[in-house]
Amino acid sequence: MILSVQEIAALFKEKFYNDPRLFFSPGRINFIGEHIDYNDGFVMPAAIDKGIFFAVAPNNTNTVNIYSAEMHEELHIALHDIHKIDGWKNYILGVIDQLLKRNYPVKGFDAVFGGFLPVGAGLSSSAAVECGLAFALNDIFDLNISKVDITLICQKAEHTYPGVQCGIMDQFASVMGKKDHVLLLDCNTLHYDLLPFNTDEYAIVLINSKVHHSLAGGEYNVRRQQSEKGMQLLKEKYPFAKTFRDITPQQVKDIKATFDDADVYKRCLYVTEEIERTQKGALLLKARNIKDFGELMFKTHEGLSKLYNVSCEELDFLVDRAKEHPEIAGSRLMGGGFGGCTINLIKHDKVEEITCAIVKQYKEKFGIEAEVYSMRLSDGTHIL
């Protein structure tokens, strides 16, 4: 369901008889550095022109009233009674809970939200909702929260209410993104560089496998636990190491025999290789070398599929088909995995021809009608 900002504003006036402030909170893509943010490495995300619109206004009560235009569901709750509720409401409530726990003077408010950001596609709809709400409340209540602190508050909100132990990448990209730029984010220090992304020759295209996943309490958290376990072993063998960035892939291979869990070994090897790929990718983008950058994307998918084990048959199929087209510089699964989208760099004049062919092959193989989205890089969360 695609909703415009005008439709969101109209819904707000229909339900609350008031004039709201309007905000846009984008989803994000990530070129290289998947599952690296919670491993203290480097990631390369960007905000996109698809996201969530919020219409928000104070209501001079102590009650929160929120309407999800996509779910056609309402939430009414008193500020003194904020607690966990299943589904999308937890992403809203987690943000409010974190603001109240930090003693920010949040009062009652009304809100309507919706837009175009397919749930389960790996575009981080959850971060867009969290950051959009936090940004809006920061504005309407003059909370004076910095943009970086908004990202940290929203990350903590996702840890506590939905229960997904996510890294900082999704929230950071959603808030800090810049049009036509990619972020090279150090997830340990939160230092970041803005890298211009030259799209003169290649389009950014997502192919949605339509295979949906749920990360909460599942395999995402398992991967994080395995990585933490592996890092503890690496620290025992290499006392100088504080994070994965201090370890090379070769050093992981050198102590392979000491791992009593083959999966933990594979996770560590993937993480160290991906940290190296991300740093190399930044140099290639600065040199405007999209072709070699794309090759790194293919290698990332190989690692995600064979070492981190977060791919699936459908995603592997889409990437294998992409490899058959020389006009595609790179392709890989994007997001937490187990479904969602592949991200592809395709020459502009071949996008329609190639995506139609791949979607046709995909339907013949799996009986699923994949969806194709062209993306542009956008500014982060902002008032409209």
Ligand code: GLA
Contents of the next structure:
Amino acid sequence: MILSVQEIAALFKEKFYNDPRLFFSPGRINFIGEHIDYNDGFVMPAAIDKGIFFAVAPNNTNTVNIYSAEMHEELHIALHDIHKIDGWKNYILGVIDQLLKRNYPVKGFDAVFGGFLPVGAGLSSSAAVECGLAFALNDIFDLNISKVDITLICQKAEHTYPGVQCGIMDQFASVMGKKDHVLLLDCNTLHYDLLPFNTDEYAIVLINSKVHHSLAGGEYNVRRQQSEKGMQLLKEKYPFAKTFRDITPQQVKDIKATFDDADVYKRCLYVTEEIERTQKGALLLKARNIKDFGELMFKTHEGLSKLYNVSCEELDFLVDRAKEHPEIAGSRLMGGGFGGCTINLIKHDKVEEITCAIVKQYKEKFGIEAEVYSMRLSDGTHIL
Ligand code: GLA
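Right, the form predicted on its own is done, so what does the form predicted together with the named molecule look like?
What follows is the entire complex, opening with the chain shown before.
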């Protein structure tokens, strides 16, 4: 469902007879650096022009009333009774819980939210919801929280309520993104650079496999545990290593025999390779060399599929078809994986023709109507 900011504002007035403040919280894409935000790597995400609108106003009570325009569901809960429920409610409740735990003076409020961000498509609708709410509450209650702290609060909310042990990439991109720029984020220090992304030649196109992914399902957390286990072993063998950054893929290969779990070995190899690729990718992007940058994206997909095992038949198919077109510089699954979108860099004048062909082949093979979205890079969460 696509909802405009006007529709969200109108729904708010209809439900709460009040004038709200309006906010936009974007989804994110990620060019390269997948599954390495929680593995001490660099990532290269960007906020996009598709996201969630929030209409929010204090209600001078101690109750929170929220309406999800997409799900057509309401939540009414007293501030002294915040607890986990399920689904979208946990993203909201997790944020409120974190703010209260940190003693921010949050009072009762009314809110309506919705927009255009397909859930489970790898565009981080969860971070958009969390960050949009935290940003709005920061604004209406003058909480004085810095933007970076908003990202950390929302990450913690996701760990504690929905229970996904995510890294910082999604929340950081959603809040800190800048129009026409990519963030090069060091996930260890949270230091970041903004690199202009030139879309003159190539369009950023997502193809949604419509295979629904849910990171709350557990496999994401398993990857995280396997990487941690691998890092422990690497530290024993290479005592100088503090993080994956200090290890090369060759050093992982050199001690292959000492891994008693083949999956853990593969995860470590992927992570070290991806850290190298992201660093190379940043240089290529700065040099505006999209062609070679795209080659790295294909390699990332291969790693995600064969070593990190977070792809699926449908995503592999979409990337294989993309490889057949020289006008596509790069393509790979994007986000947590197990479904969702591929991100593709496609020559502008070929977007229509190529995506139609791929969507048709995909339909023939899987009987699923894939969706195609062209993306623009936008500013992070902001008041409207
Ligand atoms: C999800 C998580 C992020 C990141 C990606 C994979 O989107 O929320 O923190 O780990 O998966 O790169």
